[in-house]
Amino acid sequence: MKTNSPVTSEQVRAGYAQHVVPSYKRSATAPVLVRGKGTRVWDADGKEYLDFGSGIAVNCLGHAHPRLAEVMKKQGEQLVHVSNLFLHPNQAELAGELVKRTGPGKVFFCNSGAEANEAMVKAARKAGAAEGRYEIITTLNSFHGRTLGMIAASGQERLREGFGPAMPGFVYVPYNDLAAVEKAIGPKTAAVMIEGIQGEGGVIPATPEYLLGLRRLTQEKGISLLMDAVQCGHYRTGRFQSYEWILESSGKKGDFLPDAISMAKSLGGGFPIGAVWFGIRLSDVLSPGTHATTYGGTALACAVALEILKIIEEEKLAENIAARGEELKKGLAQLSGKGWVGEVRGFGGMVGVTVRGKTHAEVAEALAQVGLLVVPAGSDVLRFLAPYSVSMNEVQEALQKVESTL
């Protein structure tokens, strides 16, 4: 399909080379995208792609959803931004919707996943300050953001290289290892922070025993349990939070509710917004003057997030992505052991495949050449992060493109 792009791919690549900081590793043939619709995007040369990267788990409704375009226009004509010294209806309504879907508590709004995780850590430290508790236990292979605080929180040494000294106060233990967490807890421990599914680390889900054990252990020790749900939350697995799906699919519906949950990515469907749900333990810890952000929870961002929740519910997209994810996993599993396809894992719109015999970057580039966009993760994993509206036919088309690269 022709895109009528006013520029060529060569012009855009030259502009990036001259004016854009080279902080992302892009292949020399990375497509120059100019238009999208639903699950598909087109580059400046008119080539069509099936987008199973979704802006790294952001575009939950795909591209150019007409209702999102309309709400942006409507809200943009009314009120875009006011200081958080004042109030507006959209923020109160969105906070209420998030609390309703999670549990009793309150919501802090920000602009990104890293900011949301920073807010969680600050709240946990503030809650433990009187007892001298400030350490946060996180897991090896975790990823919590790119700020100085969150590269210190992430359990990947490579993220801290060249940015030392690292912020102190973080202790790393193996993921899915409850005994390691228990051993690491000491008089300085304020919280444990984990991802329900390690995304950047390679689509590695928490086990139900690990989740339930962490909740029991943190309650016994009187410390906070923080969940980084930036990538795996907001219906990406087919449930509002990944821990709901993990526990439900295992038949272990134990009493599980963390003390805080960070959100971003799918929360705004491409429009920048982040948030933290704080349970009762932490809901009033961040008192006036202790934390803030200028753009957190603007009228426009909240209007978009509210519309996304309505669309997901009205169009039954949580159910859809859960079903389509199982179809994708089944199809990939049938290819497992052939060519580059290795182990398949994940849920719903967050499926990972280990790569054999090639690098994940090489395979991602090969898939782009046949019109399928996916996202590398960890050292050897490709993520399939389809929008929630993906169809059965599009899943089959993606599988055919995978098979054609084998």
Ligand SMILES: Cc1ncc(COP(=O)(O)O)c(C=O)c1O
The other form holds:
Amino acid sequence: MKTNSPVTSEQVRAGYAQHVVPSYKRSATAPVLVRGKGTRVWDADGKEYLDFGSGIAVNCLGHAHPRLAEVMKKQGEQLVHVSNLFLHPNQAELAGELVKRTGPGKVFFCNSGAEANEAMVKAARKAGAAEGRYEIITTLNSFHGRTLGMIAASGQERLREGFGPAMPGFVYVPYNDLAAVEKAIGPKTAAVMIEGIQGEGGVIPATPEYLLGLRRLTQEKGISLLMDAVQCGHYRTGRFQSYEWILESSGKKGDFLPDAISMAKSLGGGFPIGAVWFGIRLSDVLSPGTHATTYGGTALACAVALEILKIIEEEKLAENIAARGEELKKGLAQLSGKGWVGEVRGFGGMVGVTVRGKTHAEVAEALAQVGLLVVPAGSDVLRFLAPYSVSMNEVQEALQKVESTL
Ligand SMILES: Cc1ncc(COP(=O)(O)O)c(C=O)c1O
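Beyond the form predicted alone, can we have the form predicted together with the named molecule?
First the chain shown before, then all remaining chains and molecules of the complex.
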């Protein structure tokens, strides 16, 4: 595909070096991307890449989906934004669709994952305020965003370095360790917050026993269970929520429902939107005047999110990513032990591979050189986060590109 880029990669790199805050770690050869279609993107020099990063688990329908382009144009011509002091049909409809897929409750809309988590933590604190409960137990290695609140919530010290004093009220325990949570719960505990699959931490899924144990424990203690599903939710695993997949695939499907679930990334497929589903326990805690954001749930963002849900259903993309993810995992597992490929893990479209003998950044760069984009995570993991629409041929092509770098 012709790119028609009016600028060269060198010009763009120079523009970044001169005018863009250097807060992202990019390799010197990071591609300058100018166009996308489906699973593929092209850089300013016309080079083609298979995009198995999807942003970072964002572009669930790949790039330039014609129906998303159409809905953006149509809604853009009709109504983009009104104040949340007024109402519009799209927000009510999207909230209804999210409730239908999750369980009884209500939805708060915002613009990003970190904001969704902030809302979730505020609600849990407010629910516990009368009893003096404000502490949130989170897990080591977790990632919940980059606001001051969420770097305090994340169980990674490096995120807080230089930004002290950290916001108080977070207690960290090892992931998948139920006894540690039980020990950490005290009279000040308001909630436990976990990712169903730790994403930035290296694609580490919760065990079914941990999920069920946390639900039982938090119910017994009268505190909230909050799930950060920003990365692993919204069909990334082939199920709407990762806990459905985790519990189902271990034969432990049951009545598991947390008290709140944060969402972003795939919810908008690249158009910024975040949301929190609150179950009955927390659904009316954020009362008038207690929380807000100017842009939360605009008519345009909700129209995009609604169209994404329709496309996923009509084109059976949850089933597709579950099947393609298994093919990818199987193919990578066959390469395990060869070259840099170590352990392979994950569910559906969230696959992690540990890197041996090299750094994950070195391997990500080598893969980009052969035209495959993936995303580093943790200290030694590469994430494969293909769009839900990825084809069998594209999975095979990605595996061939991996093999060519061994
Ligand atoms: C699990 C999780 N929570 C929260 C966030 C933060 O989302 P955002 O960057 O949209 O604020 C991320 C982003 O990677 C994430 O993976």
